[in-house]
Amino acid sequence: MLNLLIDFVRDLARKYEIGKVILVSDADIEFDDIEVIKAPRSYIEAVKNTFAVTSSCGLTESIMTIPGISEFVEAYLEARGYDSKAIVCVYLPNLKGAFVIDGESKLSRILKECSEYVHPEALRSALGVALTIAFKGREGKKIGTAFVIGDPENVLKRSRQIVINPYEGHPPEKRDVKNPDNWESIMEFAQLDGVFVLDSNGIILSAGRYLDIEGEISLKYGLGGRHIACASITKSTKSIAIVVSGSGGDITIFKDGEAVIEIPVSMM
């Protein structure tokens, strides 16, 4: 079986001119000249599980749309740098299988749409520490945080710092959030209330803030005081927050006031 699965995927690749495979499995699986992304354990056992309950009542085939598997694979490339386009092979006991995600996804549609207040490699720089916090937490235990990117002179008019801010008096580059180096100072560092403030460009000006909210914000049901804030500080100025919830990992992006996009970490 599986080197029929190897078989398809390679056919698969050929014909989509694809070099990248999302793998879901226990195994490591070779594909000759093609790039394998090995899924996060926290998602395999998702995957597991949502097969488990899906096959009890019949309901096996939707396995391949359960809930968070595009916005998974569409944030854990768009992180990285990559296109969109991927073969997300599944092969787990019980289940096996494959499928391609070709085409401009929503996700990649919203951080062009981002683009226009922020550097986009900064964007996607923080939207990989943010993955990393959601699917990692710190030392065991689930953290939230957020990152205000852009605006920065408006931001820090309408916040206050609430601790002695780490990354004040440090070189550029030791607050570079572009640089995969400084990620691990970065989740430290999530662990303090508030939020991080940067530029344009992704250099981290400060930690440990406080916004100020400021007007009306209509958010839907249970989301939080930080999603709360940064929706209201996207609103007032030209600046995009990607908030990770504390209590489940879930990673918000807001625009203009807007929650834009939604990525269900804890379901996968």
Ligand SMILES: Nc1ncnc2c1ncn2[C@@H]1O[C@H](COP(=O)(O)OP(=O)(O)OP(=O)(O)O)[C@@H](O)[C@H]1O
Given for the second form:
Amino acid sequence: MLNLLIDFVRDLARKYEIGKVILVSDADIEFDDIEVIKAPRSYIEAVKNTFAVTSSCGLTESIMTIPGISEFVEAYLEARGYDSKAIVCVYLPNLKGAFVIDGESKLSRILKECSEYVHPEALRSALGVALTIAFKGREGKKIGTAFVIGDPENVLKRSRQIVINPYEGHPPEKRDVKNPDNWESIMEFAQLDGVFVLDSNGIILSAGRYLDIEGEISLKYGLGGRHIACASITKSTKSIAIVVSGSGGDITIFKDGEAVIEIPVSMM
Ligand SMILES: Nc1ncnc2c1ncn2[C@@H]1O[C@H](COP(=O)(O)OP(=O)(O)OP(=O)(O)O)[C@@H](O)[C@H]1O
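Could you drop in the structure for the form predicted in complex with this ligand? We only have the form predicted alone so far.
Below: every chain and molecule of the assembly, starting with the one above.
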């Protein structure tokens, strides 16, 4: 069975000219010259759980019934710098198969739109940290935070420091969100009240910053002060905000005062 599946994946890769496989399996499987991206454990568990309740449906239907699963796969690929064309190969005890994900994802489109205000690499890296925070939290507990990227002069004018800024006086390379070596300290400071402020290249200027709320903002029910403040700052400045909800764990990206995408991490 496994050999058949491997051959099938190789055929798909050749036919659709795709060089990577997202592997949804407890096992490590190799596909010769095709790059394997192992899906995160939470995704594997989500597929297993969904299959348990939708076992009468087909493979694709089963996977696609997980709310927001495609946004999650796309976000996962994007944050790692991949495009969203991939083969998904599932090899689990009760579920085996492969299918192709193709075309421009909603997230790719949104990230492109946001590059009007911020460097795409900076945005992708901040999203990578946000996903890591949403998944892991800190010392076993969920944490919420937000990254406001771009137009720093105006963002700083419309906000104030509520704790001593831990990034003050450090060289840019230690404050660069694009360098994953800095992610551990970012995750530590994500526990502070307030938000991170970054320039459009992803250099962190401040953490623990409280944002002014200006004008009327209407968001969906249940979103509180942090989300409202981030929506507001993106309305009054040319910045993008990535918010990790401490209560739900989901991620929302705001641009021009609107939630342009929600990534339902809590469902994974
Ligand atoms: N205006 C603001 N500027 C910066 N940070 C804020 C602001 N308002 C609230 N916060 C931060 O957000 C935290 C959570 O506040 P609140 O629960 O009202 O927001 P929320 O949008 O519901 O976020 P969550 O989903 O994380 O609970 C606060 O403890 C504070 O650290």
